[in-house]
Structure formats: C-alpha cells, structure tokens
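One chain is shown next in structure tokens, namely the form predicted alone.
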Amino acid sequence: MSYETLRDALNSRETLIFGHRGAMARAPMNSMAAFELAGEQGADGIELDVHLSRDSQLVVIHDDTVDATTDGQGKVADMTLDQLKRLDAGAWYSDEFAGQGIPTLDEVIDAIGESLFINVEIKSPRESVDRLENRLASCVRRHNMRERIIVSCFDPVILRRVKQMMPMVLMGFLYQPDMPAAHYLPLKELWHEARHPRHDMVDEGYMRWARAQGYFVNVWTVNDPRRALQLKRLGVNSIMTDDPATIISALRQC
C-alpha cells in the first residue's frame, strides 16, 4: 500500500490488516518479532499496548504486570526500563523466541514506523496519563509520526486529554456490548475520528450509522476467514488480527 499517511488509508475503499499486538498467532505478543512478522505477512499496520514504566518509560505490553508474558513478577509501573529490560519476553511462547524483550515505543517505531501505521492502545490508568500522554506526544512528535499513528481506549476521558495534546493524530474509541451506558457520556466532549467495535458489533445497521456519524470502523479481533469477508464487504475501514496471513490470503480472494 502506497498511503503516506493512516487517513487517506482508511478513506481508500480498501480494507486494511492490523496486527492485533503483531503478528501474535505466530510470535510472542507485543514482541518486535511480532511485529516484524506482521510486516513481513503483507499487513498494513499493528495495534500495540502502551504502558509507562516507574521511571516515565512508553514501554510495548498488553498487561500491567509482567507475569504473563515475561519470565518476571511485578507491576510495570512499579519497574524502571532498565529492570524490565533484563526481562525474556519470548520464551513463554516458545524456545525459538527465547530473548525477546520488552521494547518501547521508541524501538517500535524506529524498526517499522516507516513502514507500516502503528495503532496504539493506551493500557495506563487515568490517574498515570498526564506523564503517558506528555510521553506520547513527545514520541510522536520526535517521529514525526503525527499522521501515520491512531490512538485508541476503552477510556473517553483518556482520549479527550491525549486529543488535546495532540489535535492532529486521529484517536479510536474501543469499546464492546457490555459496557454500561454511562460509559459513553464523555464521548459527548471527545471529537474522535474512529470506532473501535468489537467485531461481533458491526452488520448493515451499524455501518449505517457510522457512516453518518462520519466515523472509520476499525474491528477487533478477527480470526476466521468467512468473518473477515463478511467484514470487508460491509465496508469497515480496517480489521485487527491476530493471523495477518491468514486474513490477507483470505480477503484476496474477493
């Protein structure tokens, strides 16, 4: 794909494939083999999830402890980047990816961010984002990605803050069906460019509304071929995975 930047991607009538956390059906989550993978498979971007460290760190991981997918225990946010640097982040997913690490948002971008778009999903807590999202519009900027990232979060108040920082990057609001309605009043004060549904959310009816409401669909997670098709002849704007292969074999044959 030859877009230079993420919006005229999504305006394109193509269906574009994020690696949901990289390519994570084939490499450790989050891992820049994951990522690395992902690009290799043909896909257009990856999602990742940010955390900080103790020491204000943007550091590449889904949970806020290290205990599921590293060979450490703790909070990230209780870890400096040098701690969680010493960290395997590979070989709980195999031998092969043995000595993975943790990498931050800075490793990312400067291995693929010219490349391919990147959506970040912010995972700190509303009381950490004012040094997150100081952390990320620095990084953005320093990157010059300001147009080749989205950033997305279950948390509307979070995206209002990280929108004011940075008015120019588009920003996602994630959500599925059983989040309670008050959820959504924020959204009231948060100009967002995009959905994030899950994917069992979207038919007729609510590509009808999106559409609009002037919103991209952006869908989270899908794995089975049938529903990727299903998704791209509704016309979502992009659709996350966790098998890049497969889907883009798939959605070729359309």
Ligand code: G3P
Contents of the next structure:
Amino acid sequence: MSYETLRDALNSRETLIFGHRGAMARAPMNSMAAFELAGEQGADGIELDVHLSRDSQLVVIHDDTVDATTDGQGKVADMTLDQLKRLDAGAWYSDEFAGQGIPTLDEVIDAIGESLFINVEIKSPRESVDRLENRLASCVRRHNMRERIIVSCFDPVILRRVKQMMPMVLMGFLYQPDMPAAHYLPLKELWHEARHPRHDMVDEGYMRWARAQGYFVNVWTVNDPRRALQLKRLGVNSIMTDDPATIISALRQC
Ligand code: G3P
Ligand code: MG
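Having displayed the form predicted alone, please output the structure of the form predicted in complex with the ligand.
Expanding to the full complex; the earlier chain stays at the top.
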C-alpha cells in the first residue's frame, strides 16, 4: 500500500493493519523493536501510547508507571526524560531485547514515520492537556506528519482540545463497552473523524450507524484471524492487532 496520506488510505477499499503497541506479540510493547518489526511484517501503521514526562517530553509507554515494562519503578509523570532514558524497557520481555529504552515520540517518528502511519493514543490525564497539546502539535509540525497520523483518546475532552490545536489532523474517539452511555452518542461537536471501538462492539448495525454518521471505523485489538476476516467483510477501515504477521497472512488468503 502506498498512500501518502492516512485519510486516502482509510478511504481506500483496503483494510489497513496497525500493529498494536507495535508488534507486541513478538517484541516488547511500545519499543522501537516492536515498531520496526510491525513494519517488517507488512503493517500499514502502528499504534502507540504516549505520556508526558515531568519535563513535558512525549514518551511512548502504555502504563502511567514504569513498573511493568522496565527495570525501574515510579510514575512516568514524576520522572524526567533523562531518568526515563536510563531504564531498560526490553529485558522484562526477554534477554533478546535487553537494552531497548523507552522511546520518545520524536524518535519513533524519525525511525518509522516515513514508512508507517501512526496512531498516537494519548494516555496522559486531562490535567496535563495544556502541556500535552503544545508538545504534540510542535512534534507533528516539526516532522510534517499532519497527514500521516491519527490521534486517539478515551477522554473526549482531551480529544476536543487536541483537535482545536491541530484541526488538520484526524482524531479517533476510543471507547469500550463499560464506558458511560454518553460516550457512544454521536458527539459531533467533538469533531472527530473516526470511531475506535473495541472490536466486539462492531456488527452490521454498528457499521450502518457509523457510515451514516460519516465515521471511519478503526477497531482494536484483534488477534483472532477469523474475527479479523469478519471485520474486514463488515467493512472496517482498519484493524489494530498485536500480531500483524498472522492477521495479514490470514486476510491475504481470502
Ligand atoms: O488504541 C487502542 C488500544 O490501544 C486502547 O487500549 O489499553 O491497549 O491502550 P490500550
Ligand atoms: Mg493504546
């Protein structure tokens, strides 16, 4: 697939494949190794999670603490980039990946931004949105990535703020079944172009509704090839998976 812009790729008849936290089935989540592997496996893009460090740097890590995926302990928001960079974010997964650090968003874009689309999921809390929106906007501008990323978030308030700051960038509203009912309403005032439902919320009725609203539908997280095939037939625009190699090969055979 060789679309210059993510909007064009989503508008195509293809089902895009995004590596969830990279190719996290086969490499440490949110590591540079996982992102590069997703590309090698043929993914169209990657999904990653960002937090703000104490010194307002955008760092790529899923949890709000470093405990589960590094050899350190503590909250990401309480640590400077320098402190975060001293941690090993690969050895917890296997010796093969020892030495992988926590990447910054800048570093990931530098490494794979020209070849892969990026879904930036904001994990920072609402209180930090002032610092976050400025950092994200300048990072996207610096790398000329406006048309190659989509920003997603479970928090509609953050999403709206980021959209106001970066009107040209696609926004995806993330939600799952246990969220308040208000989150499923059209919420047109959010100005988001895509819905990011957990995949088990999607059926024919959902797709009819989403199309009538004009939304792209990007689902997560799909590791079962049969379910991926169903979702492709339902017409979702993209599938996030921990294992792009398996899902791509299953979809190719059909
Ligand atoms: O963006 C989809 C998915 O990543 C949301 O959940 O917890 O894996 O970040 P989580
Ligand atoms: Mg995520």
